[in-house]
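Here we start with a single chain on its own, the form predicted alone, put down as structure tokens.
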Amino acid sequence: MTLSVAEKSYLYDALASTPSIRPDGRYPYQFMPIEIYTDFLPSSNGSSRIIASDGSECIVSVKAKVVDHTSDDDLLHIEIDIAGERDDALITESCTSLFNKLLKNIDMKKLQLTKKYSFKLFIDVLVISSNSNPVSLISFGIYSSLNSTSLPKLVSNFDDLEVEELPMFHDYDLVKLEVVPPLVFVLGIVKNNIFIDPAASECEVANNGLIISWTNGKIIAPIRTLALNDTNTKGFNPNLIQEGIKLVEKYASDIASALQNI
């Protein structure tokens, strides 16, 4: 979205006012309306499709493979593709790096099958379209797909160190994957105001942005600043970081509960 100088000035003044006035009438803590579909890819162990009201869309697939964790202890692999961006583009590499770090907060013991073997998850993310920063969209997609993931039920022995055998699974029974992935929130900053899930027009005039990560009722690393545009980025009051953290702490659990109930 490209705004004229007059439109940018009008929007900036509205967002910088007290209280801030967002162009779509949302409160600072409200997200854009989204649609989420799960379990729609038959060849995946888990999947999700998330569509935001501004036309942004993301598809996530989760597939599992049995590996020997005594020789391969990296049990999560994520790849992110963003339509219109190269694999080595800054936004693609930064998103991949961010989620690789965040997903290490998942309890890997939940993936263990036996004393020797574990499931390894391959998470593939495709951002079909994105009119604003895609980090939150990707986060919600990964959360929903992992929450819908089912894995084959183990029927062989857990202790396989003394007796050499491969894991054996039930012919049709599945077990729900019980992991709690982190959520990532993008916040926009305009003057002394901070708001969650900035739209494309808000990104154009924002002075700066924040990425705040959350899991299990607490804020986790990393917390990063984020330039939401190339023309209006400025410094900001450090107290806004604390305000952003409080905003996420207050509403993140409600968002997680909504995603779990899909």
The other form holds:
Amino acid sequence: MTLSVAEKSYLYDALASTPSIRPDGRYPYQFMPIEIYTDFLPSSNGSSRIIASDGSECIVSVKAKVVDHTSDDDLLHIEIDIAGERDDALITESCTSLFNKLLKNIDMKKLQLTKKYSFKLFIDVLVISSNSNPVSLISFGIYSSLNSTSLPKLVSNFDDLEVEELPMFHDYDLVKLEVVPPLVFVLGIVKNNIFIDPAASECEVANNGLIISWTNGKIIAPIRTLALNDTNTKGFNPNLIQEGIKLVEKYASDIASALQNI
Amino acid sequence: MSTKVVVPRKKRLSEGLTVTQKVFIRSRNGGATKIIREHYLRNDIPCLSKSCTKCQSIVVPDAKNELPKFILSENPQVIANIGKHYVVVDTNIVLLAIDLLENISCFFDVIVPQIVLDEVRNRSYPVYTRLRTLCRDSDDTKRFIVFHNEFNEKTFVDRLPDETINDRNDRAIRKTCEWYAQHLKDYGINIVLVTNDRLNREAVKKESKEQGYFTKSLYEYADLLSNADEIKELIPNVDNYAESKELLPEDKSEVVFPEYYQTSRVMGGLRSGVLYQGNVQISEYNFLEGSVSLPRFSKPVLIVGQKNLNRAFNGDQVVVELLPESEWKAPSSLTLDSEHFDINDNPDGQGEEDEFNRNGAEAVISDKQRRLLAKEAINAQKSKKVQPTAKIVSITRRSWRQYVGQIAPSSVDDKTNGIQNVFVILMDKCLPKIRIRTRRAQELLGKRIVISVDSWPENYKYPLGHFVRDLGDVESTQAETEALLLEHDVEYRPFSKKVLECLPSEGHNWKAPVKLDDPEEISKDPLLPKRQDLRDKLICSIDPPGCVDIDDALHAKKLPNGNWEVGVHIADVTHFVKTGTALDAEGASRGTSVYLVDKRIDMLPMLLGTDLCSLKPYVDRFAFSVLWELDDNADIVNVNFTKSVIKSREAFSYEQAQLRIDDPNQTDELTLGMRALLQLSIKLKQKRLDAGALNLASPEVKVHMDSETADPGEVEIKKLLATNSLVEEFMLLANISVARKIYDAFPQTAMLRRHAASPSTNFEVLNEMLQKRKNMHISLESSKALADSLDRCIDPEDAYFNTLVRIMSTRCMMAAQYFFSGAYSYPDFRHYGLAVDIYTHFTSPIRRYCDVVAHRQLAGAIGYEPLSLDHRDKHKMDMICRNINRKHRNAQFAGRASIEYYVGQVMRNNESIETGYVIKVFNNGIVVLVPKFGVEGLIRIENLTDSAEDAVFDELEFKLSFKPKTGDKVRDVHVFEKVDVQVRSVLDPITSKRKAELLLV
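Output block for the form predicted together with its partner chain, input the form predicted alone:
Every chain and every other molecule in the complex is listed next, the one we just looked at coming first.
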């Protein structure tokens, strides 16, 4: 999105004023409306499709495979594909590494089947279109797809370390996977104001951006700054970090429970 | 953990077609795959009742553009309280009572829901094929239909959350019944759901008061029939037990057998190499000892005792686990058979439990320790005596079939006339006795009966079965013949109409065309011009006297260059038996003709075997000819194969041929040709023996041996004439030439026959006995060495000894087998007995299916006609080979059993004292072979001495010492010893089997 100098200046001033005025009239803590569909891919174990009102869209699929966790302890594998970006593009790689780190926060015990075998989850993310930074959208997609994931039900014994058994599964029953995946929030900073989920136009004029991760009521690492544009990026008051964290802490659990209720 | 079910969406595709999804998990090799199938529902599936007027309008033609046939009668059977009715069966009824469903005096109009058919297929394929046959062959008396409830919009049901699949399927069946009841209400036809599942029956009552259909257990249903008593007798046992259990709680007993392992453990164990899978083979001499051949071990692993055998039947595919080293032992030198074991067991009670009371709570042995144990075991097998033992932990596939046996008189209570439990002792002495419930115990005493095994719960000492049918009195020829055919799985029913329809319509009037270039004939058989006219050759056949299925004929002619033209002409069976026909399928499934003493069970219908294919003299016949040019030394100069038409000049018996050859006055061309054949055959034989072919045929024995498989064939006294070997040599030559040709043309799928060298372990015991007793040795380096060392095994004082050794070594050898060339590498094609590198069977297509395949392949190889895909597909060839190997073996066993029976009958009236040889020594008996009758028998210690406890068995010396009944001096009996035995035929009082009983004199 290319804005003229006048537009930019108008937008900047509006966002920088107290209280800030966002072009679409949102509160600082308010998200764009999103639509989420889950379980729309019948052959994967869990899936979700998420569409933001600005046309950004992302689909996530979760597939499971039984692995011997004594030899392969990497039980989550994430692949992110952003339409229009190369596999080795900076944005793709930084997203992938961000989520690989973040998903370490998931309790891997939930994936354990027996003393020897676990499920390994393969999370495939495809960002079909994105108008602003997609990490938040991706994290919601992962959250809702993991939430809708159901895995085959083990019917054989748990203890198979000494006397080896091959896991056997129920023919029809599936068990809901109960994990709490982290959420990632993108915040935009304009002068001394900070607001959640910057839209494309807001990104264009933002002085800086913040990525804040959250799980289970707590802010977790990583917290990162993020340049939202190439022209307007400046330093910002460190207090804003505190403010941003507070903002996330305050509203994240509402968002999580909204996603949970799908 | 909360389980969840993805509720499938339904989507209407068009009028009458809806799509939904089926989701299930496939566990394989530890992995779990989620599988999604689209499932289409339609509204045009008819009820197939002739009385229905609605369904006629909804039916649509199938892919062949045929409309479905309405089968169920508009006037079905009327039974008490219910009236006109159709029966719906559930899966368990089909599995349990398939015999009853096939019975022509009950179950007339039956609806088989598709879900039942599917479940039956998954549980038991043989039963499935029988059910399919029933549905296919619906006629005036029995009308079976399959209703595709799963694809019918109105009867399809989704699985509910937390519902087991069995419950869902039961519900689907109930839904089907409900639909039928609704659908047929207007026509006055009721629906009876026959199910033995009490919960299912209760569910019917609960679901709706006005369900509109009836539900009965099999027993209740049978009770409603007019011929209830007759039918109730045939109801399988498990069902009765289930019913009676409610009545007799004291019948429940403690668990006696160890439980089988779970599939997950079995799969895991097999993968990590601590459990092993193989077929269990129960020892012929001791039914409580079995062995399993496992690829990892050089020798079979022993399984000793009832508890370790854990309900396995002879031939079951089982999974075994090694026992700890402390329980390894030598194979028992005891003989035990089920007939005489625990004869006083009460079929109502559970017998003593001492054997099972060893505490089952063993310490857990880890897989790592087990792997070490396996290494120990392999070492132990190499170093003698103590053998690793194992226990059966799971049974992968049961070998259960119908068995022939008779009721044990001691188990019958003659005071009651009601239902009672009795034991049935099976003909196969490797199997345990079967417990059946019958009302007709007394009536069936002394009859051969067919029973079927239903189950073997872990708290029963003996398996449960039910009576199927009665073959007739014990010892009546008909019952005995049928029994042995059944026991050896020989198909003896007459050929079906479909098969007979494949025969040429001219029947016995079929004639080979007079002229091969007659256009009219060519229009009928376009391949005719490719046949060679050999009717000018002086061909004759030489066979046993009275032979009607003449497979082969020969001729020889001197060529101008001094060489010989020799032809072997084989009946052209494949001209009549084309691939893909019902006739071919029947031949393939029978695999071989079976020769009993008084009867021949043909592989192909009589019309072909004894007339159209048979190379009868004086008439034109189609043949497949192998023509060689042989030099004077019988070396092949040239070989040629062709389909031909021939005219045999004469059919000789071996003796007639011999006489003609020997008669110096006969100087006609035919005789000259026969003499030439004889000379050439002698040279061929010598060459074969020089190459190391085994000569296991021994004319002195009354057991004629098949020179190729070295199996004893016939007991009759048979003098071998030179002409026997004349025919044989040329047949071998033809087989070898054909084998080379088809292997060349079809390197992956050629139908061949191999005979593996016997592993030295097979000969261990025999060699040890020879070494110890006679200071002789059989070498096994090559077939030549073996043949030579057998020649050296001569006892100057006993001419028979050499034959005895030959018989015993034959038993140590591997059996020859059919295979397709892709299954082994070329060096393994070798036929050890014949000492040739490649071999097949080509010369008896009338009575062996292998030859039929070889004919087709040869026809393909010479460009006569393209080879059918069936014989170019490795997988299909594998199926064919497996089947004919099995059938071939069964046919041999059946033949031997028939001889055994007849020998028993012959001896019935003449007791005599004969010379016998001790061939095996046990702890509690000796096995003696009587050459004169070709019988062998076990003499139990009880029959040798009065004080069985005092007998001493010396394992190293192969010696049994005991005090004879007459006399005080201790007598030693060694293996190979020549003994006089009294031979008489006795009827075993328990098994009512007649066999030769031997008594030491």
